[in-house]
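Shown next as C-alpha cells: one chain only, the form predicted on its own.
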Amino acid sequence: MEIKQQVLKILEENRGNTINGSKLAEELFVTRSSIWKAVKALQKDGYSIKAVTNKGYCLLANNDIVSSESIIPFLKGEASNFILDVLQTVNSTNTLGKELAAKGAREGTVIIAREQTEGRGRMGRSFYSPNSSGIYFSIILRPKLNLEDSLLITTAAAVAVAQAIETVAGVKASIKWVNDVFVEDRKVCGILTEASLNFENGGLEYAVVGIGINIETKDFPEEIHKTAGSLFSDKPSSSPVTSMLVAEVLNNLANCMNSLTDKQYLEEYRRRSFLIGKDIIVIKGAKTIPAKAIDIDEKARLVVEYEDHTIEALNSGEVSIRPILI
C-alpha cells in the first residue's frame, strides 16, 4: 500500500479528529515531508483535509469521496471479510465482476465504481450511472444453490438495500418485485443478479449481484425521468452517506447470505412489497395481460391471478411486472 493510501486509512479511521503529523510519520516509518506530500495529493484528489498549524491533519466529517478506506470503518461482523476494489469509472461492475468470478475471484469480492459507462439492468436495459451522484457495486458470491433457487439471491439483496436505505437515509423503502427498490413512488435502486451454472452438479458456480443506488442523481434521461428518483435532493453535509450506505448494504447482505435457504428474509420482502393486492399488468413478449398480484411464494415468485381466475407463479426469467397507472 502506498503512503497516500496509508495516510488516508488512518485519517478515515479518525474522521473528524486531528492527527499529529509527527505521529503519522512515526507510525508509518516515513518523514514528515512524505506525510505532507501524501496529504497534498489527497487534497488534489478532492479530499477535504484541514491542516491545523502545530496540531496536524483532519479529514472533515462531510467528506464523501468513496474509497475502500472510507467504507471499511463502517463494516461489521462477517462483512469485514469482504474484499473491496473501488474504481473511478468502469463499463459495468457486473461485467467486471463476472470476468473476475470466472477467473476464480474469492467469494466476497466487491467491485465499486463511482461511474459506469455501460451500466446494465434486467432484460437488456441500460442503467443510468452518472459520475459521483450515485454508487454502483457488484458482489461476487458462491452460494450453494441450484438454478431454481437463484431468485432468492436477488430477493435477499433487495431486503438488504431497503434496510440500509432506511438506516442511513431515514426514509421508508419498499420493493417492486423482483429487483427494484422504491422511495416515495420513485425507483432509487436497481438490482441485477447474473449467475453461472456448474453443469456437473447442477448448482451455481457463482453469482454476481449488481446494485445501483441513486444518491443525489438529477437530470435523468427522458425515458425514465417520471419514474426514477434519488435518496437526497442534496446529500447531508454531516456524514459520508455514500460510504455508510455501501457498508450497510454489505453488512445486511453478509448477515443473510449463509441462510438463503432458510428464507428468513422472505417475510420482510413480502411486507415491503407494494404489488401484493394490487391490479397489475403482466408483460409476456408483446402481450400485456391484466392480473392481480396475490402473494410472493416460498421461492420468491410473484403469484398472480388472471381475469379468468387462473393462478400462476412468475419468476424473474419470464416477465416484467408493471403496476397499472390510474
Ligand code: BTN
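Residue numbers count along the first chain shown, from 1. Bear in mind that the values here come from a model prediction, so they are computed numbers and not experimental data. Here the rigid core means the biggest group of C-alpha atoms that line up within 1.5 Å when the two forms are laid on top of each other. First, how it differs from the form predicted in complex with biotin.
- After superposition on the rigid core, the Cα of residue 289 moves by less than 2 Å between these two forms.
- A displacement of less than 2 angstroms separates the C-alpha positions of residue 278 between these two forms, with the rigid core held in common.
- Once both forms are overlaid on the rigid core, the distance between the two CA positions of residue 55 between these two forms is 2 angstroms or more.
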Second form
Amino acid sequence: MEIKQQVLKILEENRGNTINGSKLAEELFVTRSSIWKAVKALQKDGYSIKAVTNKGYCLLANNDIVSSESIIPFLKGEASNFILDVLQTVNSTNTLGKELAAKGAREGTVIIAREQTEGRGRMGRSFYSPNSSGIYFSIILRPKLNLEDSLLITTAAAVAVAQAIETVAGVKASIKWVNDVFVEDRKVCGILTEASLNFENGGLEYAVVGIGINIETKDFPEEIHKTAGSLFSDKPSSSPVTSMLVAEVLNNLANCMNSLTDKQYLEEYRRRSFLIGKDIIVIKGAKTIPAKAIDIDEKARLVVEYEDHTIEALNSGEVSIRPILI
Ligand code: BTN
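Other form of same protein, the form predicted in complex with biotin, not the form predicted on its own:
So here's everything in the complex, that chain up top.
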C-alpha cells in the first residue's frame, strides 16, 4: 500500500480526531516529511484534512469523499471479503467490471466510481452519473446459476439497496419490478445486471451487478426530471453517508446472495414491490397491452393477468411496464 493510502487509512480510523504527525511517521516507518507530502497529496485530491501546527492532522468529520479506507470500517461478516477499487471517474463501472471479469477478476471485486462519463441503464438507455452527488458501483459475482436465473441476482440487489437506503437515509424504499428502487414516487436507484454464459455447462461464467444511487443529485436531464429523485433532494445530509451506504448495500447483498437458492429474500422483494395489485401496461415491441400485476413468482418473474384473464409470467428482457396513472 502506498504511504498516501496508509495515511488515509489511519485518518479514516480516527476521523474527526487529530493525529500527531510524528506518531504517524513512527507507525508507518517513514519520515515526517513523507507524511506531510502524503497529506498534501490527499488534500489535493479533495480530502478535508486540517493540519494543526504542533498537533498533527485531522480528517474532518464531514469529509464525504469515498475511498476503500472510508468504506471498509462499515463492512460486516462475509462482506469484509469484498475487494474494493475506488476510482474518481470511469466510463462505466459495468463496462470496466465486465472487462476485469473476463480477465479472471475474483468474485467479490467491486469497482466504485464517484463519476461515470458513459453510465449505462437497461434497454440501451444511459444512466445520469454526475460527479460526487451520487455513487456508482459494480460487483463481480460468480454464482452457480443458470442464465435464466440471473433475474434472481438483480432482485437480490434491489432488496439489498432498499434495506440500505432505509438504514442510512431513514426513508422508506420500495421496488418497481424489476430493477428500480423508489423513494416516494421518485426513482433513486437503478440496477443493471450483465452476465456471461459458460457454454460448456450452460451456467453463468460471471455476473456484473451495477448499482447507481442518486444521493444528492439535482438538475436531472429533461427526459427523466419528472421521475428521477435523490435520497437527500431537499437538504444535504447532516453527516457523510456515501461510504456507509455502499457498505450497507454490500453487507445486505452478501446476506441476500446466501439466500439466493432458497429464495428467502424474495418474500421481502414482494413486500416492497409496489406494482403488485396495480393496473399496468405491458409493452412488447410495438404493442401495449393493459394488464394487472398479480405476483412475483419463484423465478422473480412478474406475473400478470390480461383482460381476457390469461396469465403470463414476464421476464425482464422481454417487456417494459408502466403503472397506469389515474
Ligand atoms: C437502469 O436504471 O436502467 C439501470 C441503471 C444502472 C446504473 C448503474 S451505475 C453503476 C453501473 N454502471 C453502469 O454503467 N450502469 C450501472
